[in-house]
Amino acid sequence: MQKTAMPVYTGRMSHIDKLIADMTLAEKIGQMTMTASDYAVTGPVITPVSEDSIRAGVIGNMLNLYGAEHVQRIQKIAVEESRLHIPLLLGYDVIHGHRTVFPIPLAEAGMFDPAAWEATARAAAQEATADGLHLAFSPMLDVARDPRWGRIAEGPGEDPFLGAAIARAKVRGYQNLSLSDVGAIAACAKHYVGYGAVTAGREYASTDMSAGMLEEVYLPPFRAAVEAGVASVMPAFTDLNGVPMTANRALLRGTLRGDMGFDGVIVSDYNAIAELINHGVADDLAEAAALALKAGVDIDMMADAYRRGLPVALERGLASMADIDDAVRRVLVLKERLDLFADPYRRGRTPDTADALARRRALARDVAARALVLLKNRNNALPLGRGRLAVIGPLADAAGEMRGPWWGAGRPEDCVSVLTGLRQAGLDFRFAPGVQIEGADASHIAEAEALCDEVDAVLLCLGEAATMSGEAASRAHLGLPGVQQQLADAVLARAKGKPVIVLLFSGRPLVVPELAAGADALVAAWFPGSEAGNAIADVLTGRASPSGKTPISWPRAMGQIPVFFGQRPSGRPFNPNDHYTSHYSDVDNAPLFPFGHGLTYGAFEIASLRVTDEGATVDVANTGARAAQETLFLFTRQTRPGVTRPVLELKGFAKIALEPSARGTVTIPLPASTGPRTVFVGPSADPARLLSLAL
């Protein structure tokens, strides 16, 4: 794919060159330094010490400062009171929304809808720039196949093709047609590269993989982001094959800047340059700073390594002024692309309108409903019929938890809880939490299960707290926290044949095979965001048909992890009639739910796979009683390529919406290829549901 070129600002380059020539060493390093604001009860603030540093020109970039009033005040110091009048670059973790919180990225990935991914990024950019921000530390593009890793919540799931599609859409959404647009925010593709493969799913641990695995699985989303014109890239905290990414010259200067042609800003992760000392590759800050600079890192986030280490590194001959000037130039060019020199106050000058907020809330409701995944629906337990409902569980009345991790500037009081959504939908229900999300107090379980006697159906709201996923939230046990399983067992036993619907809130697949077996309906609600309760009520009542899919294979047992559809074949593939083939002796090989699994309120059948110049085409019929939308996937398998290839490789996906009894066709473009291959099309990666055609 052709890279989308960033505009060349030849008219201002002389201005940037003159600035660099006029700078002292301290001012240059200031442009390479990013410092966080402090935080008070009233919001983000700047201390007098930081104000003096900005005035002196030794801090050129900040994070965690937002809000028009705060931003305008601190920008004025940089622009009007510093010697060179260089505006600040302000960044923030705008991960899945800003003021309006959208579903977590893993949930959004399951929509398989580039237009929706772009729309939520565009909405987040509009809110963030109205708060004075210039840089979003997003999208997170780490392919991950181990749900023990908490940051799987922030990424695209297990597949590189899906990750690349998300990368393109998110960069378009954040950056709009031009970074100079007042509502555009610079995107930052992170964490380059391999962070999602940390050992045993443990946060910040080492990564180790073959060159082929790196190229085929972990690099494609970043290549796509660069091709889309992403403005910045953040290296991972972790090492890869023994070389910390913050000092990985081969992958930063060689692959990223050289092979991919990335010419934007590389910004370190929080304190990552100083942590090169912990990695054991640097003895002090001077060596750490020199290693990061030589690798191509332009901005030091929160380590103060460049300010304290680079002057010493220059004296020792470990760093060069040419590399410093190159880094400063890239930072200033980004500020120029954002139009900060021409008008440093334009982002944050115009307050958000009530109409704009209402439109974004409507988008959040629609996207949240479409991100829910109906994993199971025995005997059509959903949508709910008329009657009284028992709502049980600690996540039912937990508006703040609906935001999930990395909720930006979203406030808990602005989120809709499950109870509020059900109430606004006019449902008749009784509620008891039964237990807390965590903790061992089971004394209120009897009170909760007693509600089952008074109702026609039961809604169990279970899962993780928002902070149990995300950074530094790896979990070795992926069952329900606390005594929630005890509550679930009691309710399932007491319901006595009444439908039990489980809403499972989490930032990752949870290993809950007993719960999945006992429930009549199971919904992966993830963390749906600001409009959670309303979106859930829309799906439960049938106002919206679920259409979300799992962007990651859902394990049935901890011992299966990592389980993913793109595994390579074995010389002894599983054969139930042969003990000496690849299998577990105590559990099925297959995941509990495959990649792409997700039910609707319709019933879709596909037939007649054929391949033409336009792509792979199938006939689709909705034989169900309700209108619904289905997502179909195109997989291929290469045969005899000289090396072993995965049994399935995702190459495309498409959607079709059909009324009851309606028929249609779906065509998915098929990438060109040399050599024989087999094409598969179906509603998931479950081999039993795929049509195949050998080419």
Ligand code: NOJ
Second form
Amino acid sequence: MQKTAMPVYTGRMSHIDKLIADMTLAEKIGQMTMTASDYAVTGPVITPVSEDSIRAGVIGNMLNLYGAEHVQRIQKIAVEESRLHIPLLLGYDVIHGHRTVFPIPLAEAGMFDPAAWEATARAAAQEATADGLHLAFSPMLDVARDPRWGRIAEGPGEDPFLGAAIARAKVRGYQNLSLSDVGAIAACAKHYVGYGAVTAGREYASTDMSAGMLEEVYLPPFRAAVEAGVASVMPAFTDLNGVPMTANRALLRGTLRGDMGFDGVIVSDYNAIAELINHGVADDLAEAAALALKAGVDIDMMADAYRRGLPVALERGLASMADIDDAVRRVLVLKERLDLFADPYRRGRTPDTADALARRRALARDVAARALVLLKNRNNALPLGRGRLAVIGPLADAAGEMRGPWWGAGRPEDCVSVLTGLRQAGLDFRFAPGVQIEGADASHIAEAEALCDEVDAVLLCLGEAATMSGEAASRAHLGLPGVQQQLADAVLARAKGKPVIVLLFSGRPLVVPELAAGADALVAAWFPGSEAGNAIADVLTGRASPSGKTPISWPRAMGQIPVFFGQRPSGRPFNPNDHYTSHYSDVDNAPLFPFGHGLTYGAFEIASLRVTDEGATVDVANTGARAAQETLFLFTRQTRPGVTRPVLELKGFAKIALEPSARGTVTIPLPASTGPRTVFVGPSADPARLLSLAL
Ligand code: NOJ
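Alternative state: the form predicted in complex with 1-deoxynojirimycin (NOJ), after the form predicted on its own:
What follows is the entire complex, opening with the chain shown before.
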């Protein structure tokens, strides 16, 4: 991937330099400050935005303000009434869509489809820029192997190669060919770095890891984002090996700016600079501000630490004006790249059209259908046959929940619930929620269970509420919340041989081995977004064949966490006949479903792995009765003198769509390597399903 060339700012740079030379300290710090409007609040509002502050030039950037009219009105104050006429930069959490909500990032990751990843980012950018926005706090690139951590929902899953592929596609999608395009939005790679490794999966906890782990697992998605030209980066809230990321000069100025060559804007996370005091590395705001500035943080989001702390830090000799000027310059260059000086009102000037919205809804439906993961399908319980269905469970009539933990500007009333989707597909069904998502009320289970007697098949809609994953939503128990398991047990017992299909909604893999064993079909629906119900109906009825794969190993027991395919070998690999080998005495080592697992309505067989100059090639046949699309993965295992390497490393993936009885070949490019290695190709990371070839 070629790095997007930075424009040469000969004329404009002098304009920016002149501005900096004209600025008071307060105006400079204004460009380094991002304050929330109270339009959409994502944390404690510390500095209430005041129009006077914008007029005075002491707020240069805002978050949570969107909507063309609001934006134009506030922008006008900055551009026409402030002394230096510098336009505001407006950022927002455009995470997986804006008005049109796409599946949560973890679900999108499981599509293994760069074109789709790019398309949804492009669509989100179009909607967000029509709402006057300039900066999306996305993509979230935190590799995570611990589903207790709620933010696993927002990221790429467990694998760095996958994270890097998503990074490239998302940056392309958001930023388009040039940031100056009216429909382009600056992307923000976050949270740099290691946030996904919080101790015990507990939100905002500490992280600690080896240099090798950082380099091989957590940095690659950020490296890819920088190579793709990402405009901004957000440091993680967390500390890494004892140094908070917001003050981590070695990783920000050293690795990110120095080694990777990142020359964009570093924007702190929400209040993170002030939180350096809680981390215990600063005594007051002046020290905190100085540490962040020295580390390379250009914009202070919501801590008010630069405004209150930097003047004091300058007096104390803790900070330098040269560092302040550099930060201001980077912010102004970003505004320039977005073409804000030339025309601050262009984003938001042209209203969105109904046609464009309809196209994005169609995309949302298609993507949501392809992100569903068919984990199990005993006796081809899916697609549904003819007959009446009992729809049971608290997630069936829950349109708003379908948006997942971040919904941008998506409205609940614009979301399609499962019930609405089934109704629109013309299915004959009866519905009873049985229980609520949370809570102990089991008094309606009996009436829900009774529906089983009147139908031919049962659809159980279970799982988490949207807000049970995402930020500040770590969970220590990953079973079904409330009394849903009780409902499931009752229904499975009552259905007596009728197919029971479980749709599981969640922002993470839930640990539900009994449910998985009892269900005839199990679908990881994640949170599918605005078009949830329609997409689900498409897959249930067979109008679309599922093709999603799980981007994270699915644990069978809490005690296995973290369970991931890229583990290093043991000196005593598990051997059932030898007690003193690596194993649990009470549960298998293997996850319930391996990384990459996901069934289709076809049946794929692969054979004849060979390696040529083009890569690793296999023959593929669809021996099933339905057309379907399969994703194949390329893994390698390397041996290196003196160093252990993961037993499998993902190096590529590719898709093939085949009609029933059709055959084809799939070739996945194989990156060059020195030294001996074994190449594996298969439909998941399950060792039993991989073809291998030693090179
Ligand atoms: C805190 C989150 O960590 C970050 O991802 C988000 O962009 C900011 N809040 C702004 O809402």
